[in-house]
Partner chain sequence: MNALLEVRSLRAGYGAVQVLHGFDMRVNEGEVAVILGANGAGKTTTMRAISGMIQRKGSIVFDGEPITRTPPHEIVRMGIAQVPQGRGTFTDLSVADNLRAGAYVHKGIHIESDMREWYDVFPRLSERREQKAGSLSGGEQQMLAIARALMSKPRLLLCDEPSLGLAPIITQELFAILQRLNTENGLTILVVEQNANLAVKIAHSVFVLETGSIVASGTADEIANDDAVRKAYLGY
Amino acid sequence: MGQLLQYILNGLAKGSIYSLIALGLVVIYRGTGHLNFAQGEMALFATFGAWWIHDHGVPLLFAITLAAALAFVGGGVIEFGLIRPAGKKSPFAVVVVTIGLFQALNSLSGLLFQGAGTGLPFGTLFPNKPNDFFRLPGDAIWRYENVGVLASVLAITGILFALFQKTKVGLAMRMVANNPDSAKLSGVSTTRILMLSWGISALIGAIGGALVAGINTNVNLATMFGVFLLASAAATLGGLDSPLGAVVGGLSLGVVESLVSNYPKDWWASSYVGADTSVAVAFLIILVVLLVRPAGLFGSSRVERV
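Chain shown above in sequence, structure on its own - the form predicted on its own:
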């Protein structure tokens, strides 16, 4: 029983990161109706920025805060300078631009930050000494760092829920995503809302990237690639327009990945399924769910008049 609990806790640790990056995807989708394929690399670039600021003598917490603020501004600039002109041409053009942005930011990170390819040391915001953990029944341990990451995800989720459900800005973001023309007629500044959506998403990504780097104790050019893939899957599983779905999808995906890879050791498929194939099993589960509910577990199905 203790072994099972330990694998679940390990899965929650991974799933917390997936959930945080998935939240960034959900914010953009709810605000614009687009899926940002560059979300992971935007987070990576901001994380390298936090490393550079910290390397120049600024405390890590303030470095991450400053990098997140700059990421917020950068997200708005990207929407204004790249996404908006492309969106006027074709919705598919936005997909192409985000894919190009993915490659451009990764290459730019390698050019600007010497040693980015092999990895740069990165600290953590939470206690991570060998004895910094809670001991749970069955000798399972829950590290303070993992608890801190999960708490951060839940706090950000709560803030986003309040933003979307309790504020005029959140209502405006949903209006713009569902029907931009009607939003304009209602007096909503769609341009500001679109910039705000990308800015918030970039800010969340910067925090997520810093947490990933802290857990890994370093940041390199490949840090966010696998995380982004699984975060995209988590957002799809939970529903691309649901912050709660992003969190549930990310945590579930992390737990499934951990259990399939490790527990139990003697189950019938242990010779065929391991760490390398656990992601494929997770995606298979997502495929089955989406065949039953295309909008995801918590997503809302759109009804169109014909």
Second form
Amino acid sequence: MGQLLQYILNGLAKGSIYSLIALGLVVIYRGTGHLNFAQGEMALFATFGAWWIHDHGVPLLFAITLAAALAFVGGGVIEFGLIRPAGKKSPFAVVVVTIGLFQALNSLSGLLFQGAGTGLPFGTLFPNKPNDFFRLPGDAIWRYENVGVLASVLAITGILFALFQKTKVGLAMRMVANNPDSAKLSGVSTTRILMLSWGISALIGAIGGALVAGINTNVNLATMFGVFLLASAAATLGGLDSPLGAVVGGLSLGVVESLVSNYPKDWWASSYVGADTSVAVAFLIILVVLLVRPAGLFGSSRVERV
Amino acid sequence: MNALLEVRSLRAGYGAVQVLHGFDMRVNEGEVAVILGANGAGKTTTMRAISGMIQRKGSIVFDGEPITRTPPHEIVRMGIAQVPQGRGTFTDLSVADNLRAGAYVHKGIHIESDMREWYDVFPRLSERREQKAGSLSGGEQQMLAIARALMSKPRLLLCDEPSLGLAPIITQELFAILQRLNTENGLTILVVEQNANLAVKIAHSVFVLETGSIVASGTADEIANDDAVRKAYLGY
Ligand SMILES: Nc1ncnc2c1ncn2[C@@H]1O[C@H](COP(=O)(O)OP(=O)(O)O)[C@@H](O)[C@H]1O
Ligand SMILES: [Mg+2]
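If the structure you just shared is the form predicted on its own, then what does the corresponding form predicted together with the partner chain look like?
Then the entire complex follows, led off by the chain already shown.
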């Protein structure tokens, strides 16, 4: 029992980060139907930025905040300067641009930040000494770091949901997502909303990147590969246009990953079964879900057509 | 009479294909004007050209201001609201949020009282405020689409085939509401219809569109007395 709880708790922290990156994907997908393949690398670049700012003597929390704010602006600039012109050509051109951006941001990170290949030390925002944990029934422990990551992500998610549901700009985002033509006819500048969506997506990506780097105590050029893979799986599982689906999808994939990468090891005393298997199992689950429900768990049926 | 909408040599189309071949049209303030035309005549294209949803050439002047190059989200602010063909409600949003969406161009204070006003006119929407628009019947969705357009407080309402797919009794109710909006609220309305009889009854002026050109126009009486038009569009 304690063991199971332990694996679930570990999985929730990682899973919450998948949720965050998945939310970033969903925010963009809802507006345009585009999948942003550069989502992970945009987050990575911002995380290196946070590292650099911190390295220049700025406290970590402020460094991450500043990097996230810059990412917000950067996301808007990317939409305006790259995605919008490409979108006027064809949807396929957008795919090519986001894949190119993926490559470019990764290479640029390697060029700009000395030691990015092997990794740079990254601090955590939460107490992380060996005995910084809550003791739970059955010998399970909940590390403050994992609690902190989960709580931060849930707080950010709560703010995002309030933005979508309670504010005028959130209403405009829902209008554009549901019916772009009627949104225009109601007075929404859809181009401005799309720019904003990319900004928000980049901002929450930056926070997600910093949280991953905090858990790993390190940021390197490969940090976001696996995270992006699972986050896009989470978004697909949740239904691509559903913020709630992204959150549920991310958390459940985090837990599944944790269970799959730990239990076989316990049973067969084999350390061979590990992260790769968990990704495979995660995708197997998604395959099954999509066979049964093509729109994902929470997606509107419009997603089926894509 | 004062022209609220003045269209001159309007040309528009999709990509290289020109659909509207340069016609003139004038809608006076306080009138109901109707565009009649068969399927594919260019009625929807005309509406989309006026509301700025597609590229257009020629001249469109609304209340003395040229809007030929104005984007749609600014045209709404100037006072033109379009109910697109096929309703164009926000199906995933609640009825109440659809109305709030319609009021997007306005500041918050009066929105809730405006909503109450339209709930009085459309009581069935009032009963379904928290329901998703997509779950409403066709007639209710059309009423919602009109109420949503009205929330922007337009001076000119464009309705593209509001009766499409509706039962005759709902269509009658709908036209009664449009007529009331015109006579009681003084709203200027431009309606596109294939279902011509009802439309012509509430109209002051009528335009007949055939393959992108206006082939006849006049007061509702003149048009109803024009044998060729009457046979082709009014069916008697
Ligand atoms: N999105 C579009 N792309 C290309 N051609 C279109 C498009 N919409 C309409 N058309 C063409 O324009 C012509 C007029 O269409 P439309 O304005 O919708 O007619 P109506 O509303 O009178 O039935 C038709 O020949 C139609 O095929
Ligand atoms: Mg039409």
